[in-house]
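Only one chain is shown below, in structure tokens, and it's the form predicted alone.
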Amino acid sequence: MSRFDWLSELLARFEDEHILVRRGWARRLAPAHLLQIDAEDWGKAAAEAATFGCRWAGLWGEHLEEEIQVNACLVFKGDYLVLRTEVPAGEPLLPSHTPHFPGADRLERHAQDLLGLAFGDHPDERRWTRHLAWQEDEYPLRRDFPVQGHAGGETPPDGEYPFRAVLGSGVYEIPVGPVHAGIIEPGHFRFSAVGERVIRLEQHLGYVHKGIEKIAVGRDAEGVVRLAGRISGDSTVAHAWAACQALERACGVQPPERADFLRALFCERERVANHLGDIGAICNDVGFAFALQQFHRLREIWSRRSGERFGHRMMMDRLVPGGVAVDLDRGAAETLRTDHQALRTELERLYDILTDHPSLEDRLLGTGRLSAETARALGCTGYVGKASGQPCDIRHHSPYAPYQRLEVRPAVREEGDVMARMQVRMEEILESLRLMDELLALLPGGEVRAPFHHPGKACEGLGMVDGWRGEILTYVRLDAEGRLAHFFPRDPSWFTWPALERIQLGNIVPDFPVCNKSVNGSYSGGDL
């Protein structure tokens, strides 16, 4: 099918199922199509989209005057479709998408906790993001809830989350976290095991809720991008880029071509830095400290160069609405090319060791398998999805500037184990080095920032960027004065954290650290 031809076929299915698509369905929410449907048809639309083969990519809601507007994003062969409906704020009941798309589970519970939406047939009614600081009838994303909350003394510790117990002879529980031995963010993992074999893993996250969606309201475009860059610090470039895309598409602003190339260069550097760190950490979790030292050494050299050339080790605040805040001179470009070749040379030797080290293979091969079916059902992207046969890489399948001028070659494996997730990272580093060489060779001249202007009316837009963890989806709506009315950034970790629960099943308890690191979900990215 050519671009969006599939939409006509999907609409025909909707009509067969008596799904009411309201007038104006063809309105664009750049770069997606927008379908307005009746609330009572919300579940039927998901069922048809699932049988059609769509991937479920996110859900967000906004409290308007008397209604709550709800949006869900679907993807088919790189094309994006947003379903939209409204429910009365006094009785916000909707059918759930989770029975048709298991990856919708936590985002629907997030909307339940913060907006008061009720999903009638959701398979899990427990809270997810809800803090004990909030009363039962308080919903922080409602308009009448103050951004500073209600002062009520110290919030009691959240020790009553209703984990599901596994009963049976010889079954015992192991609680891990939320406070960990290292410097990672808090998250609770509850294991049910027999001997050393894990038969159930359940997570409880959301301990450091930041109120991103709430505190974004009222900001100007530059303030929103700065905030986006702090959603998940290790993905500061990718989240900022997705926010820039959404704002620029909403307002009809076209960044200079040189800025597009520099944004891609920054994002590929971010990918390389994080993959280097993860490869070393995966090896360290099975006792191969040599790899930890070597890969972290390379990451440190890489990060220092980013700080030297772009003013920040993680390139935070280098992206701005309309372009970028820093430029690259000819001498710096030559230095980066030399760095790329030096890293390739070191990796060639290190990769030979990693791929032919029996003790490493013994711990990684076959450990923490994620089937292709489960990865697809959860909507996993990035290295977690690619290692389980899911080729989604929007730089290739839904290219945005400047990737439409490049040939991106996604790294895909079928094994779905820890080794495959590490190998995808290894291949992506080499691909990023190749792409960065092309970006530098093709780097156009000209300005690096265009004036950012607002059209003087309410507008909305979507941004989609392939970050190092996978697809980032960002929605913005601006009011008539150009201030942010709604902001929703969806990190890929929303879908890969649930995958970790499946990955650990049948594995021994001591394999959890390496399984966890092979996924490396962002606590912060999934805790808005």
Second form
Amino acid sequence: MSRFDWLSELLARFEDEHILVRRGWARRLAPAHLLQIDAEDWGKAAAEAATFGCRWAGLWGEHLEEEIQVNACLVFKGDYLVLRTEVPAGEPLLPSHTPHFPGADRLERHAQDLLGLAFGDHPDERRWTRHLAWQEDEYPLRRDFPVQGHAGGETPPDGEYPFRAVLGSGVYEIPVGPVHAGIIEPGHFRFSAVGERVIRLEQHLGYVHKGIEKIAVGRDAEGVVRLAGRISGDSTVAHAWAACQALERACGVQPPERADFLRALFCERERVANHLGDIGAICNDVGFAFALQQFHRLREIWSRRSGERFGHRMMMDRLVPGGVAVDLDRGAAETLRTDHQALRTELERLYDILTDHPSLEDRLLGTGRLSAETARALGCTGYVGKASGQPCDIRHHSPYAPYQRLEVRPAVREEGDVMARMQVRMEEILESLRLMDELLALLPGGEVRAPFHHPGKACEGLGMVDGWRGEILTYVRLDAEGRLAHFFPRDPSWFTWPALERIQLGNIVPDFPVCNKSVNGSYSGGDL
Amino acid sequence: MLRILRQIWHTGTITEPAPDCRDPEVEKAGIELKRIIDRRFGGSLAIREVDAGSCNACELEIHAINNAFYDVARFGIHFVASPRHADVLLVTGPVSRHMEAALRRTWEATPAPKYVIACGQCACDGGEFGISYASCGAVENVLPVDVKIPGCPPPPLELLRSLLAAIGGA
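Now the other one: the form predicted in complex with its partner chain, given that the block above is the form predicted alone.
Time for the whole complex; same chain goes first.
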């Protein structure tokens, strides 16, 4: 199968619909393919792409001089296609992609709040990321908006967000958050319930919006990778990797092979650590504290090893543009291999208990079901997509270095319930252990960092990495001086948060913690 | 059930002097902390953790001090669900402007005497995010802070030690 063997067919369909495609810059975002289209065709193109079977993977825009450039990313058969158009900054009207791709909803509203884009036929005109820290007619990502903002003094609480009310006899609302009861990130959940059963869940996020896209502007490559490592702390490696990839592609820098292998090693370690924590937490949310204690014990052992061998328990700031900041010292490979085997032995015993424990089955089987259609429509990747029959794992479908040299076997299930999401994690840990053994066996020698050079002209790049939550997509544009002109990291949580709203439907209020944990969206990763 | 009991027996009590897992530094820091908590707080220190804009890395390490290795509860420290039950607010993150009011309200809901601990680099000085249209920067820009625990994120042992210093000096 060759890459983009389907593109001519899609282009033929575009032509049938009289969508004018300009192809001058097709390889600018390689390995993605870039198509420039007219703003008026923006909606039609999405409609065609949806019928064609594309997955919608993100939207971002940049305020240039007189116009706003808008990009949307589509994926088909593991190939990335970027649609690009421009609208005048004075009248930034664009047809919405949401009617064709429901997963586009929040990212379009994010672009509306931060950039002032207006999506004419968007089914939901409400704000999303904006609370009350800036005015309705102000757009932080516009060039004339100062990074310090205009507002002085205290920011008032956002008490006026227009939740959709559910009317009917016996319907009551439960507001939760932003400050939750546990050690957890802030966000608001509004449940409408009848008795114990939830008939609507609406999320209101954006509480940890830190202006990441804005404060990235003007940074150098190292600075932006450091920032990327703090988009979502639990995915520090994956986000830093996606940013490095985007920067390196933009500037034509090739990291040494050894660095690719070490990045993958760190990324798989991150996956194992988070999955261990999540499995324990899912079980704990249905009262099985034994699993919490056991899995968090394993996670702690794992984190200590990361700290000891790589200098940071989460491997934060270990990735740098051009490579990695830390090498594997002599003897480390053997230690890690022994760790992998020890963890396998431990897991064998624990998995045995988890998979044959009636009270756990009773609570997890059939709870919080996400149908394959909804998962596909929303563009869910990672364990949420995989547990609902969506095999997308870009380590397998669009392999990047070093995964071309390994064969990743995605764990896929059809049931779509909490149990399936836990089982995908269980299988992924074993698969990661296998991959890490292979990475260590194949680890090439040599340098771990190549000098990072900027080509001396404006350039742009797109990075795609499979983090433990799923596909991360990161766009960068550098100006002629090598400073960041635009940065957009898209966490997989953008698509799994809306999935949680649907997962909770028909389930009882007390099952919300376990449904939520089984999805474990990142608040920080999506609020930016 | 037998398998569960076997696994528990097999794991042992990793927080007690089990040779493979014991961390003397945790014990030392913890015991002194316990003495201080006993004296000042009647044996119990209730912490309300507030993420005011963190990237969630600090949350992971705060979770870790509850795992069986550190088992912070044995020193009388426990995390509570409501600020109304808390002696201490443990605040992470630069304070995002969208969390500013929620953080103030949480502080107002905490009964005096109360302590505010800024946890992590961002909470101490704004960290990587600083002050912007979206961020108030350090926690002390919003609330009176008693103690700062730097680190990005502070590792669990550092958290324990700093809590000790915090309560000792408070």
